[in-house]
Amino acid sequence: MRAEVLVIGAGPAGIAAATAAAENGCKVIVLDDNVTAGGQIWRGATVDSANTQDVAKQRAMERLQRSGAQVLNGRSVFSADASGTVQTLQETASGNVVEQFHFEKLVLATGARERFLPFPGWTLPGVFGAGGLQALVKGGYSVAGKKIVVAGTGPLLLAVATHLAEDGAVISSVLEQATLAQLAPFAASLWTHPAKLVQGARFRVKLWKTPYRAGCWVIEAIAGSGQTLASVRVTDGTRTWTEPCDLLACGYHLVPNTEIAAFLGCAFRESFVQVDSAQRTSLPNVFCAGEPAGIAGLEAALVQGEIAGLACAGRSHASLQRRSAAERAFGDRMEKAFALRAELRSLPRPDTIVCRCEDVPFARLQGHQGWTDAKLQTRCGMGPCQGRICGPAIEQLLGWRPVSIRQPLFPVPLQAFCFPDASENNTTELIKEKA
């Protein structure tokens, strides 16, 4: 298939990107690896005039189908071309399925993942990462009467606390790792921003009966009797002490997709892929918007994303510099408030498990000079999650940065390179031919 522009990703970003470069005259595609658009932020929201978000999606989705942008949903990247090449995989009920797309313009709007910190009990039934657990939620798993502790760090977490609450859980507290004094400036910063002011304030109302608790975070998760989670040991630093609960919400902000930007050759910013005012990547056909960019929020998503598209477009994007100016100073107040304290990097114990797909404890990480190292004596990073769990603990445990991004981004069946009617003679051979 050949676009014009060829998005990867259908959050808001994306989705942004995808009508301002169709509503311009661009064939344009759109690929995501999810069953329906929206992204995380936007997953399972429904038709409510009462909830801002679910208007907005309504909106955004509606304009993109107007524009005439195809999306495809499914589709998993896992090999890209600068030169304009991007394989996908999808899973049908015939088997898998690798397709080619050939793009002009490509715009990673890869979106963001939680980040995990190891402690003892992590791995426990019923330890859920935040924004994993709103999902789950969100795609029907029951939380109604369950007694919910909501930790780690970051805004998402009163969002989090919020939708559990109102699908029946029992948030028994809320646990922000930075203090107050680091939350303090960004609080007042907030009335620049009417809005995010608005709905801060509108979930700490839902949540009035429930402790926020600056500057504590969770040491232990503790099993009970059933080898499930049943309690979660917290401190503040100075005293510690046990809070029961069913399950425990816990993620530490997020970290970035840029796997694609890095095997494209993309130069990054410290974590995130390096951008001019128009979202172009190092490479002239490669843009970036939203997280992969600098995590700043849904409204700086939506704005990035639409100057890419106008900037794919040929069009102009001057009126929307002032905005996205302001949505990335919003973004870096926010990386500052919420940046991890020390403490955290002490929370494993050397038995504590740190990668969870190879079962590598954290004592056998020690005296090992990098990642590389670590992998060809522990296989550390090697499962099937190819270190998106562990690699963003292990930086902030041992300052590791991972060294190469290779092809294929996930494991790829060798079924999906054969053909329907090739026969056993010469399945190796296409298998080759299509690699």
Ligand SMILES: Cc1cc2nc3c(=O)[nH]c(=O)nc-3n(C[C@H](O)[C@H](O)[C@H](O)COP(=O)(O)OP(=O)(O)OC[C@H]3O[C@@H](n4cnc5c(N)ncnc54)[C@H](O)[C@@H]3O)c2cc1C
Second form
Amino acid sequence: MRAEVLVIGAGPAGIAAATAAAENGCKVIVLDDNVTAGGQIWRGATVDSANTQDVAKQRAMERLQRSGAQVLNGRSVFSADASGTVQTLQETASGNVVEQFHFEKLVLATGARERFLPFPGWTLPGVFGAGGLQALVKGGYSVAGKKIVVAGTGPLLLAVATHLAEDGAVISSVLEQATLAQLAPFAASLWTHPAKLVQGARFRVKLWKTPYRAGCWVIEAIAGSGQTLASVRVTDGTRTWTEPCDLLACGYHLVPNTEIAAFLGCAFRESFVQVDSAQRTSLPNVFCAGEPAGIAGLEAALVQGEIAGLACAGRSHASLQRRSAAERAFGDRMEKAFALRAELRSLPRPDTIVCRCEDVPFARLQGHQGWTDAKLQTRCGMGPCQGRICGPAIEQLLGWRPVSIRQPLFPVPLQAFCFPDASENNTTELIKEKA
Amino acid sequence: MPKLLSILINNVTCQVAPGTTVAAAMLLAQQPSRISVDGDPRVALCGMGICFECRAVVNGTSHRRTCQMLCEDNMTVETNS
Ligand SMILES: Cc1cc2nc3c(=O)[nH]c(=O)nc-3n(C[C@H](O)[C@H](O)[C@H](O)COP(=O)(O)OP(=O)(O)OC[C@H]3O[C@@H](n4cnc5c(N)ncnc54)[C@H](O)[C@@H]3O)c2cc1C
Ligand code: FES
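Having displayed the form predicted alone, please output the structure of the form predicted in complex with this ligand.
The complete assembly is shown below, putting the previous chain first.
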């Protein structure tokens, strides 16, 4: 399929970009790997739940629909090249489907994932990502009556705890590794962002009985009878105690999804894709909006998406620049507030698994010079997640930056690469691999 | 109340609401999605298609990311070993 503007990611940034470009006359296709559009914050509950429909989301979705942009869900982009081709894999119950899309302009709105840091017991059933557990609940997992510790760092912890409480969970505590002193300037600065304060007020109402402990973190998840979670060991740096729980939701803020930008050869600014005021990357026909350009939350994603969409359509975006700069500044303050403490680097024991795909323990990584060496010797980062989970963890633990990011983004059945150019609708039904 | 879907998880019949992801159904049934290289049970971690801890055998095909897949009536799901 061919699109004048192809958008990867149907989160707030991608939705805003697609809407702005389509409203200004472009033929737009949006690709997203989830079952429904919305990205992380607007992830649709696929099963009825206590969570009320988000008005902002509803409005954005209706406007997207009216704009004429075409949204294709369930498609994971696994490769891309700057000459204008993107390939996707669709995993259905009956098999895999590979499709190819061609673009004139591309908007990368791939959002972020959670950062995970290994600690003893983090591979036990019952330990989830914070946003991860929230997503699973939206997909129909019930946490009603379950006792949950929410831990890690970042504003996401409160959002997740609120959501889980609304779904009937008992949140025994929210543990934020950042100190109060670190958080105070950030909290004070929220007065300039009324929307964020309203959200904060909702959290407080839902969690008024739940202790929010700053400067505390989980050092171990402990199994009960059977191989599932029974309690967590928690510390504030001087004291250590045990909190019994059914589930632990633990995530250390966010890591941008920048792999596709790397495939294309876009320039980076530290961990983020470098963009100009039009959200244009170092490649003239590739734009980037939302979390991959800097972790700054919903409003930043929306305004950057709109700017990118307008820029694709050749329209002015001057009136949006002030808002965009304010949101970027908010992101910078957030990054400082939730900076990771050094103690988190010494959580893994020698036998703690770091690479979950290949079960590589921490001890086997120590002594290697860097990624290339460790990959060859231990297979760390060579499993199906392609280092997207252990990579950011190892960057914290050992300071290794990822070396080269190779296509495909995740394992794709071999047949996907024998693409029949002449095929009618550019679709290949792949033969089922046997279990 | 919409009609529940019937799926088979590790040979046990389970009823789930339409819209339930396969990963959520496996958690509800308390079944691991996969057995790790060293033989440990694992369940979904990220819930968003990144970590591959939720991969299971769905309708005979192994290594399917179940957090990105909705249950269908009469689906068979097994722990990926
Ligand atoms: C798990 C999680 C939960 C979160 N929950 C909240 C919350 O409750 N409240 C809050 O304020 N903030 C939350 N956030 C922060 C949130 O990321 C931002 O507030 C906001 O959603 C960013 O919008 P975005 O459009 O940049 O990215 P996202 O919303 O992340 O959207 C990016 C989209 O691109 C898709 N995508 C990525 N790579 C590919 C690919 N290769 N192929 C196809 N599609 C792809 C993703 O699946 C996603 O749908 C959460 C973040 C995460 C990671
Ligand atoms: S839970 Fe991480 S990929 Fe499904």
